[in-house]
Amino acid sequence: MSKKPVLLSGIKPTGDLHIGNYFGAMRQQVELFKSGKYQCFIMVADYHALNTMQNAEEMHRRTKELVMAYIAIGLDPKDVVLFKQSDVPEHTELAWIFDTITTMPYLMRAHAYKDAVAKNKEINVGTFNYPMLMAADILIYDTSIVPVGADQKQHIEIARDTAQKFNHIFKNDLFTLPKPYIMPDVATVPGIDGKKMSKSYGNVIPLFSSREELTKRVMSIVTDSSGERPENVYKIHKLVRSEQELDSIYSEHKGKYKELKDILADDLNNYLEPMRGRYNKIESEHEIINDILKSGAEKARAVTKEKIRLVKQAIGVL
C-alpha cells in the first residue's frame, strides 16, 4: 500500500443532491482528494444512514446516485478507495470493541445526543452509539486527516479520545491519533428564497437536473427591487463567473431581472452540463457501480482485516 498519509471522508447516501452540496463541499473535496498528496478511502456510510433511512429500495437508489454523482464532478475510482461501509464487517466489529471501552457517560456529552435531548427526540441505540461507529471508521485504516465541517470536529476528537484509551489499556500504540482537516472556501449556497439551499425548505437547484428544470428553478429564484442588483441571483451567479465579469454584466443589465436570470441560467447550465452528461453516461452502464464498489471493498479489507488481527491480538481473543 502508499506511504501517503491516510485521508478518509464519509459520505451519506441521505438526499437529492443540489448546486448547494456541489459548490458548498463536494467540488473541494474532490479536489483534495486528487491533490495526489493522500491515500483516499471514500465510504459511503450507508450503516450511519440508517439511523434515518429505513427503506430498502431508497438504500440502493440513493447509494447509487452518491457514487455515480461524485464519478461525474471528477472522482476516479481509480485513482481511490471507494467502497460501502456495510461491504466491510470490521467497521461494526471494532465499533463493538470500542463500545466495552467507553461509558455511557462519555457519549452522552456529544452535540448530536444533547441536541436530540434537547428536542425531546425519541432516541435510538444507533443515533447515541454513533460516534463509536465512527471511531472505528477512521481508526481502522491508520487514518491521518478527516475532512469535516466545524460543526464535527467532535467526532474527531472522539476518535483521538478512544485511539489513546485503547493503546493505554491494551499497552500498545496501535492505533494512530486523527486530525480533522477544516475544509476551506467552504460557501454557503442560498437557495431560491434566499436562504440557504436545502432539501428541507423545498428551495433547491438540483446538481443533475434537465435544462428545463434548471431555467425553471433559476426563473423561481426570489429577487427584491429595492437593492442596486438582484442579490439572491447574484450570489447564485457569483458560483460561475467572476466578480469583474459579473460587475460589467450587471451594470449592464440594471433593473432587467429577467434578462438576468436568463444569462444565470445559460451559465449554470454550461458550467454542469459536462458534469450532467457524465452523469447520464454513467447511468445507462449502471453495472459498473456494483464493479467499482466491489473493488472498493477488496481493496478496503485487505487493510481492515489485517488490522482487526491486530486488535484481537491486543484485546487477547486471538
Contents of the next structure:
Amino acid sequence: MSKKPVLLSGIKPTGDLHIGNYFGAMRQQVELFKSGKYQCFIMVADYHALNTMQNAEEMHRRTKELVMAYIAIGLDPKDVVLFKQSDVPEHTELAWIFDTITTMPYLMRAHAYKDAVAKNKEINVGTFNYPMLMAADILIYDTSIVPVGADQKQHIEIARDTAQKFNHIFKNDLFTLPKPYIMPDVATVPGIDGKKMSKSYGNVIPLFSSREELTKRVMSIVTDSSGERPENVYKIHKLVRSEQELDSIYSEHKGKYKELKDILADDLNNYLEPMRGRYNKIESEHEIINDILKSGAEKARAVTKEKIRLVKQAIGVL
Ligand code: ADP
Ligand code: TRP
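How about the form predicted in complex with adenosine-5'-diphosphate, since we already have the form predicted on its own?
Below, the chain from earlier opens the complete complex, with every other chain and molecule after it.
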C-alpha cells in the first residue's frame, strides 16, 4: 500500500442525481480524487441508507446508479477503491465495539438525532447509532481526511472523539484522528422554479437524462419578465459558460427568452453529453459494476481484516 494519506468519503444511494448534486458537490470530489495526493476510498453507504430506504429493488438500482454516475463523471476505479459498505463486514463489527464504549447521552447530542426528536419522529436504533457506524467507516482505514458537506461535520467530530476514547481506554494509539475537509460551498444551483434545486422539490434538471428530456426541463424554467435578463436561465447557464461569453449572448438576445433557453439547452447538453455517453455505455455492460464493487471490496478488506485483528487484540478477544 502507498504511503499517501488516506481520503475516505461515503455517499448514501438514496436519490436521483441532478445537476445541483453535480455542480454543488460531485465535481469537486472528483477533482480532489484526481489530485493524486491521497489514497482514496469511496464507499456506497448502503447500510446507512437502510435506515430510511427499505426496499430491495430500490437499493439495488440506486447503488448501481451511484457507481455508474461516479465512473461517468470521471472517477477511475483503478485509482480509487470504490466499494459497498455491506461488502466489508468489519465496518459493522467495529461499530459494535464502538457502541460499547459510547454512552447514550453522548449520542443524544447528535444533531441528526435531536432534529428527529424535535420532529417527534420515532427513530430506529440504526439512526440513533448512525454516527458509530460512520466512525467505524472512517477509522478502520486510518483515514486522514474526509471530504463532506458542512452538515456532516459533527459526524467527523464524533469519529475523532471515538478514536481518542478507544485509544485512551485500551492504552494504545491504534486509531488515527481524522479531519473533515468541508467542501467549498459553491453557489446553490437553482431549480427550474428558481428555488434551490432539490429532489424533494420536484424542480430538478436530471444529470443523466436524454437530450429531449433535458430540453423540456430547460424550456420549463420559470422566467420573470421584469428584469434585464431571465435570472433563473442565466444562473444555470453560468455553470457551463463564462460570464464574459454570457454577457454578450444575453445582450444580443435581450428579451428573447425562448432563444436564450434554446442556447442554454444546447450548452448544457454539450457539457453533459460525454458523461451521459459514458453512463449509457457502462449501463449496457452492467456486469462491470459488479466486478468493480467486488474488486473494491477485496482491496478494502485487505486493510480492514488486518485492522480488526489489531483491534481484537487490543480489546482482549484475540
Ligand atoms: P437533494 O437536495 O436533492 O436531496 P442531497 O441532499 O442528496 O440533494 O445532496 C447531495 C449533495 O449535493 C450535497 O453535498 C449538496 O451539497 C449537493 N447539492 C444538492 N443540491 C444542490 C444545489 N441545488 N446546489 C448546490 N449543491 C447541491
Ligand atoms: N453520513 C454521510 C452522508 O449522509 C454518508 C457517510 C456514511 C459517510 N459513512 C461515511 C461520509 C463515511 C463520509 C465518511 O452524507
